[in-house]
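Here's a solo chain for you in structure tokens, the form predicted alone.
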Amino acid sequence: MSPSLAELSADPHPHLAAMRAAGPAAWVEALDGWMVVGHAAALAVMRDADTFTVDDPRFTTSRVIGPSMLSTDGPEHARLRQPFVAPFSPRASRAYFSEFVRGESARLVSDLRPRGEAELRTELAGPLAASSMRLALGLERIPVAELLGWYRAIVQAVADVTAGQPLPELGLTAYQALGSAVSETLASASGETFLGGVLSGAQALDQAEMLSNTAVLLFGGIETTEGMIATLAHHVLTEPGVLDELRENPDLLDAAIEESLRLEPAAAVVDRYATRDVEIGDAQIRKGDLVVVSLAGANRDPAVFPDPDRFDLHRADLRRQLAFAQGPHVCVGLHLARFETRCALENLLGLPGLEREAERSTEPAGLVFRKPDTVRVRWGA
């Protein structure tokens, strides 16, 4: 039986797991579209916007948001997302981010540490992520607890939209609010700054489509590297000994990073719609059929992770998880991300004695976005 969506927000694995054994794709009805689930379709997929496109109407971000590199492929995609490109350069992610993650990091858990328990995601993961979107977009004269605020609604109009509810007041507000920040910024941005640095290569935008891309940028760089810093606490401090190793031997940092990504991407799925008639596997797509890449599938194939269930430090090929995407729609942002969640947890090992109090946790959910939505912990004096 195909899944309801309240089975794919809350464990889908098991359903992704079945529908994988049938084949790399499957028609599911709450969806009314297809779910790719295997790891070489999923690649196909995202690899070929000729064929799986985001450029359709029913893009519901596009519907908030208006057209950005979220939403456009073939050369007007390009023409969007290349001044991004070379700003979040690994040297230059590094270059302009480094010392303030690492400062910023460090002094969220210094805050925390004398209360000696905590709220990782809303008081770690949030506000980390925020910050530092808001140095990129040049908003530092704004509260993070504003900006978060800002992102949340732009977030729960998405939300409302995709659902087929109409477009809500605060979400418009909210993106209204964004657009002045962001437009006072442009206005005054020099080369010495993140985004003046995007506007040097910008001249084709005009000012809604730097909009439109800055607000994808929050959209993107808060809400994915939320999840990925709040899901890692969850798998780092449940499965068994995973804390104590990392102790002993920080070189598996990364390692823990990306299998936490693989068990649990911060994005579940990408959308994609068919521009003509196509096989993937027995699956018979038809032109304009609804196309859902479930990275979290993906990422399960027992073909390419043995074991897939399974949380493994030393696993081989952890590069080959789809968390971020791939094809043209790879996440522009994923160094930072990377960055940001190494910082933090390089800071949660140094409080002695941490736990997760799982009668106050929960497990990751979400359909599209997954993760926790509260990662209690405590620690010793």
Second form
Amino acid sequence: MSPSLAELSADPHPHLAAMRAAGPAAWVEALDGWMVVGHAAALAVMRDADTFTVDDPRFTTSRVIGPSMLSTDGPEHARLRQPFVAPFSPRASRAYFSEFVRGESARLVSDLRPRGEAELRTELAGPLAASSMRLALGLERIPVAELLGWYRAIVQAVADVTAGQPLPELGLTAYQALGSAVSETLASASGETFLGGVLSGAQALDQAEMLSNTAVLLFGGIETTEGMIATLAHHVLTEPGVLDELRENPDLLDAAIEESLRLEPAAAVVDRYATRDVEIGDAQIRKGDLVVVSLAGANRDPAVFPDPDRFDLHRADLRRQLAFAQGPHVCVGLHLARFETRCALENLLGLPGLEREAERSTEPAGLVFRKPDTVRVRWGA
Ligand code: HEM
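Starting from the form predicted alone above, please write out the structure of the form predicted together with protoporphyrin IX containing FE.
In what comes next, the whole complex appears, and the chain from above leads the way.
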């Protein structure tokens, strides 16, 4: 039987495995669309933007923030995305963000240290993700709490529009406030700043395009990175022996990050719309159908990852995990997200006797964005 949204949100993995056993794609009544659960099929869909596009009026984010790289395909997508690629390259993003991210993750953990306990999603992961995006947008003068307030109002507006309600005033005001703050930054941006680097990109964008794409950075960079760090902390502290192994062998830190992403990608699905009739395995997809790529499902395909439900620091092919998607929309911020996560983990490992308070913590959950709501930990003095 096709799973409900509640089942896909709580623990999708047994349902995804059952679907996968029947074929790489299945109709899911509750989504009113197809779900792609096989690794090869997921890759093929994400790489073929002519057949599986994001450019569809049902994509509600664009109704709130206007067209952006997230909601376009083909040459228009390439034009909107291109100025962000070089500033987010491994070398450029390291050069621009590394000092801040290193310092901020160390500061957050050392501020918590004397307390001997913390909730890691809201007290480490969220603040690190939000302050890194604040730096990217050149909004250091805006308190993180205010930026998060705008962000939440815009996310709520997207949720309301998705549910068929009118665009709420609060979402609109928040988007305008973000817009004027970013415009101010842009007016004085020098080539040395991150946004200045974007602006000087070969095919600079106009003001409205710049704004919708910077809003995408907020969408792309806060919730997901917060989830990525919180989920990693959850895995490191719940999977037997992993914490000790990482302390003994820090060379395995990157493997832990990738394996955590594989098992619980922070964005569990990406949506596409079929532009023509097409088959995936036995699934007969019709033009206009919603095609939901389950990154969580693809990441546990036993054809690529043997014994896929097991957390294994020594997998040979971890870089084949698809948490950052693939193809033309592959995550622009993936190097920065990995770097933030690595810094957060390094600092956490420095807390002696670190352990998770199981009875006060929760498991990863969520239909689209998955993360543990609460990762309560304590450590010794
Ligand atoms: C520094 C943090 C991050 C930034 C600035 C960022 C930014 C972006 C942007 C701008 C896009 C749109 C690219 C396009 O459509 O061409 C994107 C796509 C994506 N990002 Fe990220 N991201 C970040 C972190 C993450 C994290 C932590 C995850 C998950 C673990 C993630 C998963 C994705 C996925 C799955 C897509 C593809 C969406 C699609 O294909 O529809 N991102 N990201």
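Between two forms, the rigid core is the largest collection of C-alphas that superpose within 1.5 Å. What you see is a predicted model, and the numbers here were worked out from it, not measured in a lab. Numbering follows the first chain given and starts at 1.
- With a cut-off of 2 Å and the rigid core superposed, Leu170 has a Cα displacement that reaches or exceeds the cut-off between these two forms.
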